[in-house]
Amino acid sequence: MKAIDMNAARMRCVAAALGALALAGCAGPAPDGGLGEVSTLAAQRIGQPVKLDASSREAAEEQVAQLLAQPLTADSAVQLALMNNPGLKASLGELGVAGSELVQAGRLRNPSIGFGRIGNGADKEIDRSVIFDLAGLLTMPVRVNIEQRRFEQAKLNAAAQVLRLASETRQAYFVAVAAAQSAAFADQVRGAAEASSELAERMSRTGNWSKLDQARERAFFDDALTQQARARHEAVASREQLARLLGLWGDRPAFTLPDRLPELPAAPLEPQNAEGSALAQRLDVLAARRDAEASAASLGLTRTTRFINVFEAGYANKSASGEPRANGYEVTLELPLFDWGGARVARAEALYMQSVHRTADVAVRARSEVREAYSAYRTNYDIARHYRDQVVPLRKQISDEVLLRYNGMLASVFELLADARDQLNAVNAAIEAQRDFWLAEARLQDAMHGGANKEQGAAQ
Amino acid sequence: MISRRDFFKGAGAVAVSAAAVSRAGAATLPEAASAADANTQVPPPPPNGRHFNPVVTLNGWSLPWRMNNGVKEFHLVAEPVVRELAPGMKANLWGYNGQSPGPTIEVVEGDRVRIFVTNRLPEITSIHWHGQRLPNGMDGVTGITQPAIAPGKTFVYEFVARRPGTFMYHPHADEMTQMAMGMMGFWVTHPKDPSQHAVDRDFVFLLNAYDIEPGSYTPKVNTMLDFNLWTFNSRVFPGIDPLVIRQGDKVRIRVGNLTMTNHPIHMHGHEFVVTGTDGGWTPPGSRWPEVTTDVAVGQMRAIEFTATDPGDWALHCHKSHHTMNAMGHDVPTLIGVDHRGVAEKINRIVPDYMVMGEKGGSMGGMQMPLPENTLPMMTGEGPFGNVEMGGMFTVMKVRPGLKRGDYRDPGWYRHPAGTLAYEWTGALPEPARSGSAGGHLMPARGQGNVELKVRKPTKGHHGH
């Protein structure tokens, strides 16, 4: 009785798996290997459309050369960095093996022949089978739901990846600008102190001024040389930089920035569910949903296959000289005597409770980076919004006052001078801040859509 | 309260004057009379009590009074007022009776005189009668002869006007900061006989300074030295009046110091000579021809003259940066420097910036925008062009036929033919010049140029 009805469980198991078999030519990856699902995944939490997979290479270039031939904007390299950028392309790769693995699993082994012959004088003993992977075939649903796990993990890493490197990228992108902009200032900053102490050098000159006096304003405009200096090299560093991660090189066209980083936005972005939302939307919080699952499903299995350790089954047939050829199948059974597969289970279980865990503190995390990065971006925006419209109006002030001084002759030339490069200063302060805004703004969204690459990265 | 003009409008100042003491008599307290602005006002012959010729203060005027049983009763009100300096700045001052400097008081020798004095500063305050000899309980020295007034109360101060002469009021208490702020008055005692000392016309002033940052109303009060605004009663030239004068009048000027330094007052095409000091009137065979006087801090100086010659003679501290207004301290000398290039550059940085100072300092009449409240440096607009002059400057017009009592500025003074200095137009011959600078005595060395050179003894001086 008992092994009747195993071996009907065995045939409604075959029957399951050569289903599963049918289903698994489906379950396989799109023709695009998974691009178009990435570029869903990516535009959804960019906020632009993401095109992974150009149709042509030609059609590809005259993209990027027509993106090139305006000043960039911070979406405009987004999507040169994601067409470009050869790192991105390296990782997408990963989704092609993941996906032919996807493939891989819901193929059978081949079917192995073994034959032995044994000589013993004029005996012969000739072993023949056919050795079929049954135990593949059985498992191979349970393996196409694991990989098919995995290839959808490797969907939702490429979409991390991509959105990293549009992060990375807009940062990259105000950094560059913001530094152009500084070395602009820097220039004029050089140009107020050089007039300063042209001026100074002819007073002394003329016997109006000493050397000391002479010599303290040629000291500043050696300051404002050395500071010149680095701000031009701060502005070449950070559009190399840019250009690194938008995958230009030498026979590109050269990239123009535009002068000035974009206007703050009206008003800052308001923090309505922007928990709840980075919960549905973070990828890592995703790929953590997806693992336990998966652990779930595997728990699932070990519960299911406790008894069976090596399940093996097969056509056998043996023949001797001058006998008949015997055949038969083979079926090994584990009997569950000493392990009754209770610490699989527990491992499973612990595993199963783990992920779980992980999951949770992902979800921790994330939540707490939202805040944190909102909090972030909503200092920078009032700090920027501080310097446009008080410490920038008030430098100006400040200047005019001066140049009225100046004029009632209350105020020396020098003075006038040394307000305008504080003025410049306080302009250069209000830029950095306009820049500090929008790398806050670009965490933000990271923090809400992409999730803790850094963790991700440990994580793995 | 009333204004000082219109008390003296209408029908007579005897009616108007009763029927302001009748109002205020209820109160027993004599009416505060006030003035609204800082335009000279020449009073009236005296309406009661003793006749006297009274004076002109210069950008103000005298405090009315009340007779009550044969006491001359005077009302003070110290309060913090708005005064204009000149046209385009107000300072943010304290005075008294709406004004700074206070109306001037004037008695005559022998009144007895009460002043109620009410304090209506934030801090408390005294007044002081500077020169007068009076029981030592009416001084004014908070502390020492008397507890001081707080705010909101009213002192008396009563006693008889013994000495002729020339005074002032100013408290003592706090002194630095409510003289820095502005308080102060003239008083002149008229000696009992009109025909004593009489003049025609008899100015009187106080000197006085402030620390009045450009861009602000209020002064520094802890300025101890560097003021900016040196005044003739706290009005700066262009905004002092002129001294309107009947040529072949005999003119008395009255100058007392408040300020923290001497100024050597200098008048043009007369000499005079000093009639009175702090201590009375100088006796007339000490007295000797100056065209300028100095007057020491806390002195007063009468100095008298016959203005026989027509004209706009200019009056003024004789320290030439008293008669500059505000200006930078800092400001280093540009005469001479070259600025072509540099002019351009600062241009780009600061685009309203013009070159200044590379010739001297004149302004050459440049209109350029200053700060909020704040005068040209040097200003004025002369028939001839700009005058370039500030603070402790104005000009005595002298002129012929004027009326008795006429002060109305008669204009600028028109130069008969030839009497006015003009551009020569003819050949100019290249002048002698000495080759040898320095003569005999001190020979110059070294074509002019300058080298310091250590020379060590060679002998001798050991152990110095």
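Numbering follows the first chain given and starts at 1. Under this definition, the rigid core comprises the largest set of C-alpha atoms superposing within 1.5 Å between the forms. Predicted model only: the values in this text are computed from it and were never measured. What changes on going to the form predicted on its own:
- Residue 210: CA moves 2 Å or more between these two forms after rigid-core fitting.
- Residue 348 shows a C-alpha shift of 2 Å or greater between these two forms [criterion: core-superposed Cα displacement of 2 Å].
- With the core held fixed, residue 415 shows a CA shift of 2 Å or greater between these two forms.
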The other form holds:
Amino acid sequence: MKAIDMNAARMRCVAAALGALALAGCAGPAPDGGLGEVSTLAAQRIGQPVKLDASSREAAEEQVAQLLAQPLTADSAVQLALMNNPGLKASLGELGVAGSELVQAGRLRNPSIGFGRIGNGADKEIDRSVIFDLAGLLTMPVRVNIEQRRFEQAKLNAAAQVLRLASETRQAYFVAVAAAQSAAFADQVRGAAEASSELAERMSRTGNWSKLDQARERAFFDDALTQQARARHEAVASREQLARLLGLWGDRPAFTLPDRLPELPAAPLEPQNAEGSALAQRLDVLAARRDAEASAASLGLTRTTRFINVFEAGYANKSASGEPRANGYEVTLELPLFDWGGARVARAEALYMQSVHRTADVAVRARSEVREAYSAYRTNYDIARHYRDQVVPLRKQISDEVLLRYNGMLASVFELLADARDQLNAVNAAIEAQRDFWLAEARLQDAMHGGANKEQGAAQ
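Switch from the form predicted in complex with its partner chain to the form predicted on its own and print that structure.
No partners, no molecules, just the chain.
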């Protein structure tokens, strides 16, 4: 009966070892290093295809050239940035590090070989041994499970970086288009101010205008010159910001932007259960959960192995002069007489609680960011629509009425020019309101899907 129990125990050990070896053979990331799954996660949230693993450099260059051949849209700018941004490529390298650690967790520590020779005159004694890390073999499934969770977390972090770059690119795109539109409008304002200043100067010389009115027109012209210079610089700066995100440099052809911002949508978004959706699909929340799960598994492993510092087993034989060779096995166990593993367990518990609190913090931030982002989105939509439907048409109606009175000699040139300035200010404000809406829309999408929790990412 005792022999049967011993055989069963040996069989269980062999089965455990074979299972661990089988798991080691299966463990490992996909051939693309997980980029395909990262692309899928990002595409589900961006709403457009994302391709991070280009088949070849020539194919990627051709796709970039095709995108640059047409005026950029917000979606094509995002697509171009994801293909060409060098910072994103460097960040995705961390995914390869996590994949390597996963592969390493599924492999045994190298065996150690022992050899000893003792001579006593003509007598010689030789000891030989091959030792394997048995504890590492038995705990391999747990370690692989932990590293698998780490790898899943790394993929979520990589997808979050993709979404962050997409959001930054969309915002930079709208800022660049609005700046170019404002610069073109500033050129028109500057031309009108110059014409009015020359007219005021001629009328002042003939005595039809006072020096005060002439000085006002000159001041308006000087102010238009300043605004034009600022608008042109803003256009250049915002365009360069977009170019950096697109990863364009060297002899790349210049990209073309549309003349105007996109029109407002017919109706604003009315997301149902936005906070719940954000908690379910935000990548930073999912990554924090994976981190907490991996920390819990790591804590369990530490508690299990706290009294096993080293447990090794292997084959050994001994030969001595004049005696037959003796074969057997050798088992070594390092006893924790001075280190009971309490410090390691305390460290694991601290890391686990840290990950739990971090997950709660990310969840709190996510809900707050969604509420704030939607408030900004809805407010900017109402403001932009108010400018489009009320302010600008009303200013145009006023300008038409002033022009009719001027043609009927019921209004002076000064009144006509003053009204033109008011209309220019209203148009500029409408452009800024439209830009702010699209920026708010990009930030809302980021808050819903990716997570603008940059401080958290830096802390990790």
